[in-house]
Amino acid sequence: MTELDIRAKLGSLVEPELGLAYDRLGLINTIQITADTIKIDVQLPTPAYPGRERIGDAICTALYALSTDRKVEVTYSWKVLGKETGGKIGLRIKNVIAVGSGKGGVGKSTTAASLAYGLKHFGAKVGLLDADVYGPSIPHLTGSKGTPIVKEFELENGQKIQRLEPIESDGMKILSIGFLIRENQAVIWRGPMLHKLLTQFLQETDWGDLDYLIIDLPPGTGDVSLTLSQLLGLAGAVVVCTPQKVALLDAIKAISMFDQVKIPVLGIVENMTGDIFGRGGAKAKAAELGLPFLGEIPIEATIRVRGDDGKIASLVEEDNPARPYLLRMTENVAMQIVKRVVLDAPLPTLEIL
């Protein structure tokens, strides 16, 4: 049995999450054949790949069906696929993901922070940008403090440039206007000021090499999303809402906004699922709109307590009732991006008339 035989046999297998052939996803990385062993390295398109063991089981079944007398060993590595969405303004970021909502109070910032730390938990390099200028809550949720400093860098051509250095908390780069103002200070700005700040937070910040940058948007349908669509080709947006109808009505407006500014919607997250707000409203609405449902997050006291204590990162690292829901939501978001990359879904640019 040769390597070509093995690749031909495995390439046509269908990956269970996306329904695409192994060849299409580039899953089979390296193959080593010895007298008694076949070693297959599977290169996953994201570290947040769910149920990777199913791929290993399918590989073993397929090769043993060839009547091989060699032992099959499957190992896993990963390389994040991305649209290199930060490249438009010189960022070395594979995927920029916006997290938005149609209204406030639905847990958008908590979801954004949980998504960022969920991706980091799986092994990705992640940054978190708080673009909610009027109500920045990321510093409190993450328990991060400090004042970003400006560093000077010298390019190869001798030109010197200045870049803002994000705050690092729990191994993640974080930036928010909350680091630059007093805790009780109100921000009273018009659109041009918001545009200037967001441009600085993206284009003039040293984010380094990232697999994912999560951006926590302001609630509603303001002009921050318009600025993002002009600056970047985003990998997509996650819409957060609660199950009740009034929240779903506003979520639909947020989805409409993303459509208008040419930001693809990755799907909907239902937050605060439970007896108080009900269950399943967002899932039903996602099906009605033909959008992916990215998961539900229960109305669980642990989430509120950890957020209040500035320990939102612990939700995905420690055993608690919310952990499996948050990690499954993270996996779903990551896989939606993979699907868009592999299928080469276009990322249209916004035309200003």
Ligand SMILES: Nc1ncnc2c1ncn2[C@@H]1O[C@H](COP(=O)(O)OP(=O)(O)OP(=O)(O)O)[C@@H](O)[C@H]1O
Contents of the next structure:
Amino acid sequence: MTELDIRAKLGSLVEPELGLAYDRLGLINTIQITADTIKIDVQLPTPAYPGRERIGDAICTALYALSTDRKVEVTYSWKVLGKETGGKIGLRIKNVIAVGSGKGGVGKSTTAASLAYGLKHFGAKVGLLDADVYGPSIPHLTGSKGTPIVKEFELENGQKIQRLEPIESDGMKILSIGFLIRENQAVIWRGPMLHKLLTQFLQETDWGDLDYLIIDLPPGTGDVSLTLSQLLGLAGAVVVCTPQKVALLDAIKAISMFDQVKIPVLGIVENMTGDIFGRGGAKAKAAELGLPFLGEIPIEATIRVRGDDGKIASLVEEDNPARPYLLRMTENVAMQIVKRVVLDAPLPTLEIL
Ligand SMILES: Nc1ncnc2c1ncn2[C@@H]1O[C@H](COP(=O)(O)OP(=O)(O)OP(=O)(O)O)[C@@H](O)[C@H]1O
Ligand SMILES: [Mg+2]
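Form predicted alone done; form predicted together with the ligand now:
Now the full complex is given, and it begins with the chain already shown.
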């Protein structure tokens, strides 16, 4: 049995979580065949990949069915898949994800920060950008303080450029207008100023190499989303809503806003699921709209308390009732991105002789 035989056999297996073949997902990385073992390294397209063992089991089953007497060993590695469309403005970020809603106070910032720390928890390199210039709450939720400094770099051609340095908090690069204005200072933004600020936050900031950049959007209005969409190709938007009927109408508004500015919607998260607000409304709505449901986050005092204490990062790290929900939501978002990147990529063309 040669490496090519093995690649052909494994490449056509279908990954049940995404319904895509292993070769389209690029899962089979290296294959080492020795006298008594076959070692396969599975390269996952995101570290937030649920149920990876299923892949190992399927590989073993497939190879033992080829009646090999060698032992099969499977290892796992990962390399985040992305469109890397930020390149046109000089960003080295694989996936930019916006988190938005049609309505204020539904938990966008909480969801955005939890998603960022969730992806980081799985091992990815992540940044968090607070684009809510009207009511920045990321500094408060993450307990991060400081004034971003401007660094000067010299390019190879001798030209000097200046870059804003994000604040680092719990191993996460964070940028927010909240770091640049006094607390409780209201800021009135005119369209061009807003555009300039966001451009600076993206284009003139030293984000470095990131797997994911999460952007917390202000509620409702589309101007921030429009600017983002003009600057770079986003991996997509996560729409947050609460289970009530009124809130669901707002979610529909948000979805139509993202459609207008040409940002693909990755799916819907239901936040504050529980006794008071009900449950499952968003799931039903997602199904009705043909959008992926990205998970529910229960209404939990611990979420509010840790956010108020500036310890939102601990929600995904330490045991608490919200943790499994937040990690599941993180996996769902990561997997939707993988699916989109793979489905949008051109199929390998067959050479016709
Ligand atoms: N699942 C939850 N359980 C309990 N409290 C929550 C939950 N989600 C969010 N909260 C709390 O609700 C309040 C609003 O959350 P958050 O700031 O994340 O909403 P938002 O949509 O970003 O608001 P805004 O529109 O003002 O930006 C916060 O006090 C937060 O701690
Ligand atoms: Mg917010």
